[in-house]
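One chain is shown next in structure tokens, namely the form predicted on its own.
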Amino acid sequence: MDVSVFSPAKINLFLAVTGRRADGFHDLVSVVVLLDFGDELQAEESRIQNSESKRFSLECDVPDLLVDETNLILKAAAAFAAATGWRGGAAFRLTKRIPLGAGLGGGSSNAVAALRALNELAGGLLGEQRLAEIAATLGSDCALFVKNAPAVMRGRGERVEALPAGAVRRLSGRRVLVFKPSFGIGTPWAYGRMAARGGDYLAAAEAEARLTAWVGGTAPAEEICFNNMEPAAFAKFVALPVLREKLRREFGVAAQMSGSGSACFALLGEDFVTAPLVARIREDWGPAAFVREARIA
């Protein structure tokens, strides 16, 4: 049997880390939303010869991710077994879209498609909500792409709650190029070093306040737009805030970084024409940058 499932991308609208755990770990709030265009990843499923058979194995299209043990595919696939009990193996295949290091949620998205891929292999036997549970263990952002659709995440991002309604209708659909330079910054450093400067941090109770004013509003995404992890990355990586700023004042577009970046965003209007634009991204930042129009899903 041979499956294949999509693993989207996302982007975080708003992303308010409000300050260190004991743990380490850094509380956020966050609106985050899926796009539509990601990764594919295809299972095919292996009979185990005997007890030294390798179970599981993964194939990737782009030669810099590593298809060790160490990737959150074959991780996802060890949870899967270890808690279901299931005695089968897949052989797994990646076609890699979403760009490495880019804050786009790449990693936790496969190792999310990979429970989802394993579930069907074995039958369907965890439910949403099991799914769930095992996704928290394999990263901050894992459990968001079991929800599948805009939300808000607390805690370090293992607490994911819907939006309601009338903020998913003021979401759904927006255009949005994301870009990306040939750099890409490691999630570890960019919060380690939000901890040494110390002053980024915003409030719990004002980040609160800002996403109740606007999930009770009529304002459209752009106005949750925000992201305090820009300071720590801007001031090493100076390729980000000046390319926003000559977005800004040559196209009127307000680009904000994704995640813990190093990939950009800029929510469109319908009328939008890329093509200026694109082509002052790749004058700034050279022909290797990423650069791709979605839309939210």
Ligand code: C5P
Given for the second form:
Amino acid sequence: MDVSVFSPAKINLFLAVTGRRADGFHDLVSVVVLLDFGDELQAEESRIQNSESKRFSLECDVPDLLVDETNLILKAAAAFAAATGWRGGAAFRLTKRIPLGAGLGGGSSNAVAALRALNELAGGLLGEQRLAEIAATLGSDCALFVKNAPAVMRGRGERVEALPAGAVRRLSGRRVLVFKPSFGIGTPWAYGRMAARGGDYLAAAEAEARLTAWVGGTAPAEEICFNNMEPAAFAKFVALPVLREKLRREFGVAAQMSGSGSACFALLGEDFVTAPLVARIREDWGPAAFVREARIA
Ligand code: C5P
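Hand over the structure of the form predicted in complex with the ligand; the form predicted on its own is what we had up.
After this comes the whole thing, all chains and molecules, with the earlier chain placed first.
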């Protein structure tokens, strides 16, 4: 048997990191949406199980992605087997479209896709609740991909609440341009810099107040856009703020970093002609820059 699971990218429209916790993680309040673009994960059930270590294998079309046991897909597979007692095996094939080190949630998304693929191969051993619990142990963004809908994330990301319908209507279907320089930003580095700087946090009460006002109002998606991980990243990776300022001046476009970066995004009007904007990005960041138009799911 062979199953194929879509593994979407996410962007954080609103990301308020509110402080560092005793366990080293950070608390945050974030409005997160999934995009209609992402990776494709195929899982083929394998019948030959010579040894435990060969039960799950992973191939990927992108050479710079590690496909060893540090990959979240194989970690998810091990967690699935441990939680369910399933004795089967699977060969995963990942078609990678979400850039790495981007803040687009690719790793967490792949982990959840792996759990879903295995659950299908195993005949649905796990319910949504149990799947969510296992996913939460794998990565901070995993709970969002289990929810699979526009959401508010809290805690270190594991507490996910679906956004009310009125807010979802202002987000779903919106056009987004996602663009990333050829370098990535490591999530631990970005949080570490923020902790070292100390002054970039937004008080939780202030974050919640902004969120409540936007959710309860009628303002468009643009009005909730915010990310306080930007100052730490922008101080080192100056190509980001330089281009952002050009896009604002030349096109009147407000770009923002997603998550811990380095990918940025801009919400676009339906009539907006993207070619000159894309040309500007490529001119500044070079031909290796990733540029992709998508829609909020
Ligand atoms: O859970 P995930 O693998 O996405 O996190 C990677 C790293 O990012 C963590 O080890 C931690 O250093 C940092 N992080 C954090 N607070 C969060 C999420 C991640 O400090 N809420």
